[in-house]
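Taking the form predicted on its own, here's one chain by itself in structure tokens.
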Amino acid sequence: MMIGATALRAAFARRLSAMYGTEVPAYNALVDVAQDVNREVLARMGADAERLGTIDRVTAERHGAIRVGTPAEMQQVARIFGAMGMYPVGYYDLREAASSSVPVVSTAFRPVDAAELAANPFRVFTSMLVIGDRRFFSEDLERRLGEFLGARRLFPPRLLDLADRAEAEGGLDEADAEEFLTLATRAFELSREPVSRSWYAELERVSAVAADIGGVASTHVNHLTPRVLDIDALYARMGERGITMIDAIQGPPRWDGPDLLLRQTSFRALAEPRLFREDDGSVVRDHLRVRFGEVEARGIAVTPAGRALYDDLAAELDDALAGQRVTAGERNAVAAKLWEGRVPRTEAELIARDLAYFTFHAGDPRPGAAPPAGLATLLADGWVTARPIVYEDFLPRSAAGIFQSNLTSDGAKDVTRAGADFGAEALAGVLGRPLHDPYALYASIRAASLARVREELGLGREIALPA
């Protein structure tokens, strides 16, 4: 029997979750609390709790995060995830988003088709070092780091061969699928090989993220993220369990209007035992703090206009709080006040102002009546219903905030030097496959739903979106 990409993706997500739970036991506590909160929200809200995805989808949903060092490693990652129906979506430059030293660019590998997202939306936020960026790396350090990275092998040839075959043929037979999943999971386990203390420390002075990528012989899962329906409740409950959380929830504020985009938080990076090799050749046991437990609450995907509004409000919040020391609660209160003045409180108004993406569905037919013209009237009169599209992607500022909150130090960033030019087009070239635009993906899902409505209602014209 052929095991297709969807089944491979779901199985890999489960295996990675089980593996990470053995490596980071606090992750299991995070998953347990998330599921408790989700059950309570579902009992309280009923069907409304599933407006942004069924409880089965939300319970199974994970996003992972990994980091690699070279274009060759990044291209190999793309091949492995391609076998599971996961494709690069979006471009994130954390060099610019982070105030501390985070010398990486990133994309997210995930399904792009609506049906595949509904079946299993597993996504992996994948970052790559930009070692040619002089703000972080001198010519000498770039050379030595390049030699170190070039000499390691993250993924065995057999895994890459199976990945290529799975993508080309649409899956693998049972035996090969089992081998692929075993090798893929093993590739992201935390290495037991001793770490050179002096080399790791040299990189860590530049960036803790650079050390985590380039100071070790393999890659690993940095965090695995469950989805929760009430992130504020989870944040409080984790603290009650004695697990130290980062200072704030990243992303939009908690407010009484529609949930938009993505809210994220995490428990702080834990001290994990690792082996270190000293310069005299001796091996000693010590600790590193690089891995943490992240959790997310997903909202509605926004249009470019909606994203511009979000960015404007974030800038207004920064200006309003500039120079002030405030608690996370006080910051949220100021942010919520800003949102109340600028962001629609209803989904209908989000649609009317074209600020967010929805799918549209034909309502009950009206015998003998002709559907009215215009989407707004179709919705108002019940001819059409709307359902929000889940935001499947990430926010650079929030990702940088999570990274920074778990760094052991800010590192060193020479802002007087010019940064290396490495944009979305360059990343697509590294991957050897298109870098999908998330807005285009959401828009295509919306357009397909409107086409179905037009056919079902027998309309002889296009259904125009709000201007």
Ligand code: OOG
Given for the second form:
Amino acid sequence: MMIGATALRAAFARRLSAMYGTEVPAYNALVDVAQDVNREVLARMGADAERLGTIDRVTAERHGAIRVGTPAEMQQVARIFGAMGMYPVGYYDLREAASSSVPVVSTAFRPVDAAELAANPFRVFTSMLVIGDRRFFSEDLERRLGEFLGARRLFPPRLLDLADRAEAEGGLDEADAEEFLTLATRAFELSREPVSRSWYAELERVSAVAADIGGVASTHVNHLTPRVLDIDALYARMGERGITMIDAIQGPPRWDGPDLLLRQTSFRALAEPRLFREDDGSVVRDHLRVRFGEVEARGIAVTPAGRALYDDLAAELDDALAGQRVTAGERNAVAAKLWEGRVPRTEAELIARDLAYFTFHAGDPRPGAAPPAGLATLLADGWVTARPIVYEDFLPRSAAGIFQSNLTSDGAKDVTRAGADFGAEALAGVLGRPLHDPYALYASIRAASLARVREELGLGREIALPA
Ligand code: OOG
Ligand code: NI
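Got the form predicted on its own; could you also share the form predicted together with the named molecule?
Following is the full complex, with the preceding chain placed first.
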């Protein structure tokens, strides 16, 4: 029997989760609490709790984060995820988004069409070092780091062969699928090899992220994030369990309007035992703090106009709080107030102002009656209903916040030097495949739903979206 991309992706997400749980037991605690909260929300809200995804989808839903060093490694990652129906979506420049030293650019590998997302939305935020960026790396360090990275091998050739075959043939037979999954999961385990103390420390002075990526000869899962339906409840409960969370929930505030985009929080990186090799050749036990646990609540995907509004409000919040020391609660209160003044309270108004993405669905047929023109009237008169499209991507500011909150030091960023040009096109070139635009993906899911409505209602002309 052939195991296709969807089944490979779901199985890989489960295996990675089992593996990560043995490596980072606090992750299991986070998953347990997330599932308790989800059950409670479902019991309290019923069908409304599933408006942004069925409980089965949400329960299985994870995102991972991994970090690689070179374009060649990034391209190999793209092949491995390609076998599982996960394609690069979006470009994130953390070099710009983070105030401390985070010398990476990133994308997210994820399914792109509605059916695949519904089956299993597993996504992996994947970052790549930009070692040619002089704000971070001197010429000399670039050369030595390039040599170190060029000499290592993250993924065995057999894994890459199986990945290519799976992608070309639409899957693998059972034995090959088993081997693919075993090799793929193993590639993301934490290495037991001793870490060179002086090399790691040299990179850490530049950037803790650079050390995590280039200080060792393998890669690993940095975190694996479950989805929760009430992140505020989860945050409080983790505190009760004695697990220290970072100060705040990143992203939109808690407020009484629709949930938009993405809210995330994490617990602080844990001290994990690692072996270190000293310059005199001796090997000693010590600790590294790089891996953490994160949890997220997902809301509705926003249009470019919705995103501009979100970014404006985030900037206004910064201005309003500039120079003040406030608690996370006070910050949320100020943010919620800003939102109440500017963000629609209802889904209907989000649609009317074209601020967020929805799919549209024809209601029961009404024999003899002629449907009215225009989406607004079709919705108002109950001919058509709307369902929100869940946000499947990430937020650069939150990502920078997540990176930063877990760094042991700020590192060093020489802002007087010019950065290396490394934009979305350069990243697409590295990947050797198209880099999808998230807005285009949401818009095409919406457009497909409108085309179905048009056909089902027998409308002659296209249904226009609000301008
Ligand atoms: C990735 C940080 C970004 C998120 O959820 O925004 C991220 C990393 O730490 O490697 O995972
Ligand atoms: Ni994350």
